[in-house]
Amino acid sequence: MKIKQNIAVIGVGKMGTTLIESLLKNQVINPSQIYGTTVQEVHANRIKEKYQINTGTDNMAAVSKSDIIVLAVKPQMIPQVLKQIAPALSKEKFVISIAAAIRTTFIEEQLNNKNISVIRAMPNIASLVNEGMTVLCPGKFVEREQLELTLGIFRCLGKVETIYREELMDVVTALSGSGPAYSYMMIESLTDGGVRMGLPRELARKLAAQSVLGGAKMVLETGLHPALLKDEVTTPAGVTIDGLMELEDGGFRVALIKAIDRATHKSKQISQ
């Protein structure tokens, strides 16, 4: 896919620059079509030098020159940014927000009900290595072409799914957005277990990380239920079954379910 439209990335922080880098790496857009903004001119110049894109500190100017506007700022900055850019928005443009817990209806209302198309996106940190998971939720004014364009943009970061019930975005945030943190804790714990039993730490960490990565890839590529894949590893009276018994005894499964439950409720609190 080749994007013909200009894109404004409001907030060239970690996720904003990740998106820009992936778009350029996959050659879906030319550097001249990207307008990135940040509050610090020094940082803007640094980004311009690194990616050869248009940068500055004027959000209004960037939006005026663009067709697709990506809001990549912190959630608490959204009202201020929307107030700045609202005069430059029209029905011909559309907004993609990756600000956590900010609903499409909130953005639509802040834009004085100008019927602007808004798509909410929830990418995760694995996007930094192009293995991300992004979930999109279109607002009520979004057209099919705009959604297709957004799908193409985020496929540069990894896998993409679309949902149409925005209340489920809180669960997405808890599972997919926070999920890498849970896997990091798992990898850290597996590493410590390997070290406890005599493995060098670097080797233990590599074994743990690759085991999690490989297991995840098998789930995605085979389409088999994780329980079936688990059974393939678990031989009668073998090593794995004893390890699984310890995990069950420690409440591993229940702890993860409760983590999603609690994180979902926290996301709902923030969005309200």
Ligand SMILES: NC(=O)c1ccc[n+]([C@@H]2O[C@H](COP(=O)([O-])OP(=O)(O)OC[C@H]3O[C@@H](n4cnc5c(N)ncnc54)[C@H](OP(=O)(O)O)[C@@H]3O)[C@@H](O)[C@H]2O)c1
Contents of the next structure:
Amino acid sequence: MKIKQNIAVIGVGKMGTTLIESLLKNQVINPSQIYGTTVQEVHANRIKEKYQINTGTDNMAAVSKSDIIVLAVKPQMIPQVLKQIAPALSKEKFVISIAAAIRTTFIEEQLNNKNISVIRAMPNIASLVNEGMTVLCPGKFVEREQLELTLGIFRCLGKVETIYREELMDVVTALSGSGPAYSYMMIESLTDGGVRMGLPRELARKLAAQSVLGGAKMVLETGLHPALLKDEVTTPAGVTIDGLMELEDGGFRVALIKAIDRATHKSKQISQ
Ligand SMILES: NC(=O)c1ccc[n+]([C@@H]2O[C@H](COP(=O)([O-])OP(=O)(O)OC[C@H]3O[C@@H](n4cnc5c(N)ncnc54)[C@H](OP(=O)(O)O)[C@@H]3O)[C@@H](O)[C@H]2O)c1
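Having seen the form predicted alone, I'd like the form predicted in complex with the ligand now, please.
To see the whole picture, the full complex is given below, headed by that same chain.
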């Protein structure tokens, strides 16, 4: 894919720069087609130097020169940014928002109900290492080509799925948005277990992380049910079944199910 349009990235923080870096690494766009903005001039200059893109602190100017507008500021900044850029938006441009808990209808309304296409995207931090999981949800004015283009953009960060029921974005946020944090906790705990039983910490961490990565890859690449894969590595009267029994006893499954339940409710609460 080659992107012909110009892209404005409003907020070149962690996620904004990850997106820019991935687009450039995948050579789907030229640096001169990207307009990034921040609050601080010094930050804008640093980003310009690093990626050779256009940067500045004027959101309106960046939007005027672009066709695709990516909103990558913190959710609480969104109303202010929309107010600034609304006059520069027209039907030929479209908006991609990665702000957690901000609904497409909210953005459409703040853009003065000019029928602007808005696509909500929920990426995750693993995009930094090209193993991101992004879920897209198109608003009601989005056209097929705009969605296709957005899929192409986020494929540069990892895997992408699309859903059409926006109420499900709360569980998406709780599952894949927050997901890396759950796996960090699992890796940390497995590492402590290894250390407790005598492994050097660095080695224990590597074994834990690679096992989580390997297990995830097996699920994705074989397409087999995780329960089947688990049964295949569980020898009768062997080592693994004892470990599994302890996990069951500690409420491992229920804890994870409840984590998604609770985090989904929190996301809903915030978006209201
Ligand atoms: N981090 C994640 O794992 C993750 C995952 C999914 C979605 N998201 C979403 O991604 C968005 C960005 O998160 P982040 O972690 O990248 O935040 P971040 O690192 O704090 O980046 C936000 C950037 O926005 C800039 N900014 C603030 N107000 C602005 C304004 N009025 N105009 C232009 N730029 C402005 C800041 O500029 P200065 O540096 O100059 O202050 C900063 O560079 C959030 O809405 C979040 O919900 C994040």
